[in-house]
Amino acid sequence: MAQQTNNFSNWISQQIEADTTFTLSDAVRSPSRSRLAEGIFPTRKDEEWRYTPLGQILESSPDMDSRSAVTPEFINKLKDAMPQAHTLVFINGQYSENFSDNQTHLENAGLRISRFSQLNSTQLQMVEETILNAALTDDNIFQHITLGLAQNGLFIELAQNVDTQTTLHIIHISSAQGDTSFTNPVQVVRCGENSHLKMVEQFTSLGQAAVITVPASYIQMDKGAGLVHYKIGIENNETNHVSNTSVRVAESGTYQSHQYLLGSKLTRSNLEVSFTGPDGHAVLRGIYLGDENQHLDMRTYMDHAHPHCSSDQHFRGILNGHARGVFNGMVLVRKDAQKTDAQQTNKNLLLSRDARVDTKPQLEIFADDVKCAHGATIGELDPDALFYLQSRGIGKKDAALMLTRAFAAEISQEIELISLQDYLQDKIAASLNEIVNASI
């Protein structure tokens, strides 16, 4: 990588400059400023980044822009993804305390949410240390934007032997009208000692500019706990998308991930899971649909450290019109980390000749007593399956269209929310009808 003068380079110097007001101490933002101060982004020649095109981003100037009133009517269409749960709604990155549920009776169960500006000096403690051990091998320019130029965040913390029945639905709105838009969420999650928590994140736009997104999650699970993640990114096609995430996961935890990546111009999801204990567990899930230009990018990285741990990735991509899709999936087995047990797998389906997948599964193995696999799979739609439904007096296009269906919800079948999978298989549905029309 190499220093590059460009113009959100040049915005975020003049952000520096400000030095406006943030929370967190300089153990932690010193070592974020100092990185952006070397305005040094990842190119094509980067192994980790070369199918990331970064061009519109490093073009982008953001400024102030006008911005679209924000309703009830509009939250209440969000909130149909998960009516029983308790809702947090962030407008254009700021906390809306209108949109959002009062939280007197999560704290009386053992769950306080909070925004750093809010934290006593134990909790502010908890956090700084949560974010410093959340060391990325991917430690791209991206994280230290959100750290270095946020000027709060949110502190989700689940006292011990918590098994919480109420999900969390975090709503991230874009209503930016004007000009280019930029967030920079930050979220810190402690699940104390066997507790467990779902939670629900959704990104979505409200207006039609062009958004730079580039959130941050650090996710610590003590002994025993559990954490059900789901992501939902349903936002314009303008959008860039950039988010890091970093779980630790003790002994005995365990972590599920669930993407869903329906919308954007470009999304990046980077996620690491590091086991610190034995006995722990993980699943990573997710589907990717992309059509006309969009480029949706998934990286997964897989750190077992410590013996008798499991993961199980399986990861889907349905690409049409000019679509790319990316899927970049690292599993590290370290000496110790004997008796592991991991899986990855990448399916992906083509339905346009313009359309294009890059999958890279990868296994590096240094224990001896392992039971590990990998695999992708690249094609279009089975020619004798649509030639079979035909047969049988259905429709090329409804035929297509029950194909990839199907494709997409041996994955979303997994959500254990019901509402949640009925949500996102109605706007899988809804994008795929599209998609089938167009390329039939």
Given for the second form:
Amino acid sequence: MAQQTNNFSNWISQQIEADTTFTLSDAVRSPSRSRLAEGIFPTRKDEEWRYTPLGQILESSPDMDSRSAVTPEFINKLKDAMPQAHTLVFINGQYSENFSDNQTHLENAGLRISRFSQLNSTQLQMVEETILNAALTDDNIFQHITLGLAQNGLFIELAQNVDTQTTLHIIHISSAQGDTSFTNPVQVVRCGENSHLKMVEQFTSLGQAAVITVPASYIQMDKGAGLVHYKIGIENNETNHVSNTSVRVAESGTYQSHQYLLGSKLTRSNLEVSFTGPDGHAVLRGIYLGDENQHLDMRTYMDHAHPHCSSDQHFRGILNGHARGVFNGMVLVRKDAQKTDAQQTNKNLLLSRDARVDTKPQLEIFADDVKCAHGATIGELDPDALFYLQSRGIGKKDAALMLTRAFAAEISQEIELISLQDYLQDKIAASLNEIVNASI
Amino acid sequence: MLSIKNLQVSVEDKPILKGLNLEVKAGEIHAIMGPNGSGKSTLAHVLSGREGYRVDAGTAYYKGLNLLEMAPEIRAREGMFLAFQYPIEIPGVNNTSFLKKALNEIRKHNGEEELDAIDFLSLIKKQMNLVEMKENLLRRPVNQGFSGGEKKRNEILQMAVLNPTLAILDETDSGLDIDALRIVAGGVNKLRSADNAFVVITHYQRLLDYIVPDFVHVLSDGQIIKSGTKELALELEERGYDWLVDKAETQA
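Next up, the form predicted together with its partner chain, please; the one we just looked at was the form predicted alone.
Then the entire complex follows, led off by the chain already shown.
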């Protein structure tokens, strides 16, 4: 890494000088601000960032001068994905009281949702602890941007022994017009002992203005807790999105992640999951679907530090045009993590000659009694399968569409929330329909 | 129905079919037999429109249509069907919805109304009895995890549902035990009528005990070197291919 003077770095310094409304204490803020003062951004020479260019972000000095009005119709369409869910809406990083559901009834059910500015000192301490415990191995500057510039944040707190039937649907909308804008939502989730929660995070844009989205999530799961976490990115083609998610799973906890990168100019998603006790279980799923000049980068880091834990990863990429996909998945099995079962699969489908994917599955094992496997494939549509469908009367485009949708459906059919599964499969089908119609 | 004249086909510049002639009329079953490498599967693939084959000379007309200029899906919609020697596994594509889509594409092409889910299910259930196929295979992805016999039965099920005018069976008997062979052949026999025709490609005479052909042709080195009735198949069973092949070479 090297110090660089760039527009974005200068802009960050200006923001820090101007900002007086930060809620979190210096313990959290200072390390991030020190890192920001160094202004060191990863370059293509850093192994973790070899395939993902940050040029467009570094050239930006965001300035939110005007924004489009978000209409109830726009929100309602997004709510269709999860009609039964409890919805929280953030517009350009600001919480929208108007569009969010009333939360009073949730607190009786053991689920407390607060913004950082509303926290009492005990809660604030819990939030800060959770953030500070969640050291990311990829100590990239983006989580420091999120924290160092955060004026507020969201704290989701689930008490002990709560099996909430409520699904949280957190919608982030950028509605900027004109110049490049910037949002940096921070989210802390604390699942109490033996409590269970489902949560859908959705990032979307209204309009075509460029946006830099830099979210960070810090998730702490106590003993026996279960979280099913969906992250959906359907942003406009001018959005650069770099997210960091850190999850700590205590004894017998179960974490499920389903990520859908379906739209943006560039997305880099860092997901790190660590077991902090034995018998934990993690299921990581994801689809990245890119066309034209999109760049989609999925990085996972699975840290097995305790025995009898299992992790199961399966990510699939579909790339067309000049789109580029990256999968970088590390599974680390430490010395004491005996009886670990870790599986990792990455499959990629290239629909055009100029599409490209770089896949890097990695396995580091320091324990001797473990079951680990990983594998990656990159391929085109199977000509034998295409011909088989055609030989039954199905046209070439329809056949290609069937095979491509099937490739994605093997991941998306694992979504247990049926309305969400339908919503995402429809989105994927619509994109694929466009791709296949244009390319075959 | 099918008229092939002087068909010459090569694969990667290697000539495989070297002037093949074949006439098939409605109501007929033709068996094409021959040693390995004689061009049997190439013939099946060229007729169904698979890529990778170069037609160097000759013609193939089906119902008066120039077959060699038609896309594979159009051939299928016009009533041609190929039962694959090695049916393809298609993960993620449900067997039932695949077959419903195929049938409706064919019906659309022929100006018929598409079948809805209920009508389609009653049709497919009826035809499944024909091939004694287990119902759970309908809910699975196409051919995925099917045994060899199940795959071949699935081919015959597709044939029964799509009800082709001309069906080409490419070594459908390979890898089948005697019970499966009997079931598959039984399916074909129930489907045969005065309006359709079958071309049965096989290495062994065994299948022809169950599907009785009107004509038997011996394909060797890309040409039909002898044609006859079902007795020719029995003779081949007894004497093998060598006596014919040697004779053909001597003549050449």
